[in-house]
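The chain that follows stands alone, in the form predicted alone, written as structure tokens.
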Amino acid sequence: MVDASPPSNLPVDWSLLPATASMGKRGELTIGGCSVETLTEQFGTPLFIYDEAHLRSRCREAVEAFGPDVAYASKAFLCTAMAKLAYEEGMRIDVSTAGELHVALAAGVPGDRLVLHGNNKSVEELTMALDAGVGRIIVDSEDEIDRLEALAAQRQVTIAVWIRITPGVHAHTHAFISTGQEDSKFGFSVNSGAAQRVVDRLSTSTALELVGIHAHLGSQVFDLENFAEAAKVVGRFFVPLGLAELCLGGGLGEAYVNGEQTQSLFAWAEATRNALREVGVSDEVSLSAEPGRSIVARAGLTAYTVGTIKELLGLHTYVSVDGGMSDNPRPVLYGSGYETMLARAPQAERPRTIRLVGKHCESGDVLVTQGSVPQDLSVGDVLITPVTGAYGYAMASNYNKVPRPAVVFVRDGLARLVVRREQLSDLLTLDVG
């Protein structure tokens, strides 16, 4: 969402914080029974903090809403601890590269609980998936069909696949995260006839068995009617095929700033099922989805340390922290909005307007264009941006050779480090010159 609304003096809406967020004895913010300030003293900043109870609860809700074949979209946030957690709570894992596949397997997730996506899967990635016994491969191009048929012939096996179709529905979201429209690098168009041609081709293939259809509308979609419309288009295509498996991807929007409203996983599932029933899709069909953001976004927050406060009279107050676009590129990429709050005073009024910026050598390194903080903000304060559990660490980089942050999971008063902070020495591990 675009950060276009004026800043608010009100405290950050508590609904934007992880499920176990609370106030400590000194009025400070705690997550999972752990003081955020204490966590930053122990692990440093910037620091990604995830509420493990929140993560597990959301995974269970997804399974209850969509059934046991629902898959966690790991691109939102992946490390071995997250993959293991999602698997333990009954979810499959959606991976789209050899790297994501490698991490999921390293976490102990069985191959048959993985689904493989990707619009340009290499022979090496497909081979790796077949060796691991990946449960479903989602075909995204005719070139990929050629590769899979060659691999199947070498192995003398039949490979079960889904095909990804584009329903031609334009979601109300940012262009960079909209994927269901006609002009997309993903999938086969229903409207152009490309999807049907692929179905016809696979019907005569002795190497590949078409067992299901996949579609994905986009990301950060709030309007359930968008999902319903896409479901009807996909459903009409699906019914005549007589297949048993249908996946309608992910994309459910999450609130990032005060005033935004999020739909529940259950409402999303109900709207999808009702739309499918309208076009004749049987309840006996195995319906699945791939939530990612809606599992992890609100479960995580980022804690920074304020290093510089620069007042420009009549312009802005620039507040610089020890992270920035390298740990959260979403504001730069999508114009995404976030709230700002202090760990020591999470329910304080926020009358002071700031521009929150990072430490990178870029004028565009802006985390929050118009943020609100208490009047007494000072250098050394721990400043928090909530709802950073999705596409923060996952999209982190080493721009300006800034080491990536640590990640901790908190639960029942205990914190465990799941991803260590990068050290300066790590920046040289790939150099061979």
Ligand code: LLP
Second form
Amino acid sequence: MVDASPPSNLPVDWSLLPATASMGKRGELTIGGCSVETLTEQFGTPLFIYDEAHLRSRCREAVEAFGPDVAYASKAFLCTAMAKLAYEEGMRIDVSTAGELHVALAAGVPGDRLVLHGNNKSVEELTMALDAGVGRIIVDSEDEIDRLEALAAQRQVTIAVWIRITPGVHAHTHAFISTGQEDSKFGFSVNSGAAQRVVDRLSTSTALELVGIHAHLGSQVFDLENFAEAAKVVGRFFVPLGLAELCLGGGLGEAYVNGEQTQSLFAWAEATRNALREVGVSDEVSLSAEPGRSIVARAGLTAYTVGTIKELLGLHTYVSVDGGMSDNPRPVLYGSGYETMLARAPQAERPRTIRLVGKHCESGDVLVTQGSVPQDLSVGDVLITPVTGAYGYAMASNYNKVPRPAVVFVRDGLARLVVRREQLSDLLTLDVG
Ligand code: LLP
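Alright, leaving the form predicted alone aside, put up the form predicted together with this ligand.
And the full complex, kicking off with our chain again.
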């Protein structure tokens, strides 16, 4: 995870913007042929804008790199339009709760194109998955195996499962999103022998059929060596089992701020494949992955309206926008850095250093600790934080009863609203007392 970058005069790197980002006649930012300022007039702010062409090409790249078993990790961003899009482009969908499963099914994704994760799946969730014919269930605990065996017996079916294992490899990322290490709530450890014990247990189970192995190292991992190292540990465990399916999770890092470099999905797939070959995993094995962030992060950005500018002499200039930690908790949670830019002047120099804050009632509500903006930034400007497509809307909340933003997909000069803005009336829909 990367802390806020030092402020720079330079405009935001164009490579941080969605693929179809361009400049309109007045020098303003356009995405998918739509002016961002016009979109905010039409749909209001804060607004999540996704470049549909970008999303689709990332899905296609994932399928090309890993094959048709690759799954989109829907936790990064899910709504029916996104599930439908990923499915149309040939990806499976990874869901990890009843809620994600419900949305994917509502989008029309067939059960057999879904994989179900979770370290604490309830009987209700497992039942729902079995009713929907979910393609693969990834077992994560002995308790879950007990539950699944009971359900299989009731239904007189055999359930195909993968085991989630922890390779005991530390990913170079933020501790909160590192999952492949030994001390983790996820999976069964290879080193302690727990993974082998579960394999042995399943080998005698008539209810569950072990068809594959799964591992996920962590998220926002930049170093392909990390993935290769984990792949080797998983591969060595996998080979003697003689299974046909292997999934190495998600986690490919994305650039958020100027100067960060990312790897392509192809390079990631190749590094993984090479490492697996080295430890004897056959090319016949169905290798899959579960990218989330690398599919959606850069495809999306958030547009806010600047509401107040407070210059504190000798201290900071606080620029407040109409959203904040409720639509992007990542800076507060992980210290993640973002860039700031103006929709009307995407290539302007940014000599002014500001602190971008939201409208929530706490000082910690910071979106960008040290942002750079053009000198003439004013109240009423549309200010953009790029690369908010992953784990932004997905982790949005109603803190301070702030309604969640709208989400639009743009393509070929057309914008379609895919998630409407929450209204004040929505904030009362659950109150029954
Ligand atoms: N597969 C499994 C089993 C996972 O747990 C995850 C992410 C993924 C795939 C997708 O990983 P990705 O390709 O998106 O890195 N909220 C955090 C990220 C949490 C990731 C949780 N698991 C953030 O905003 O950085």
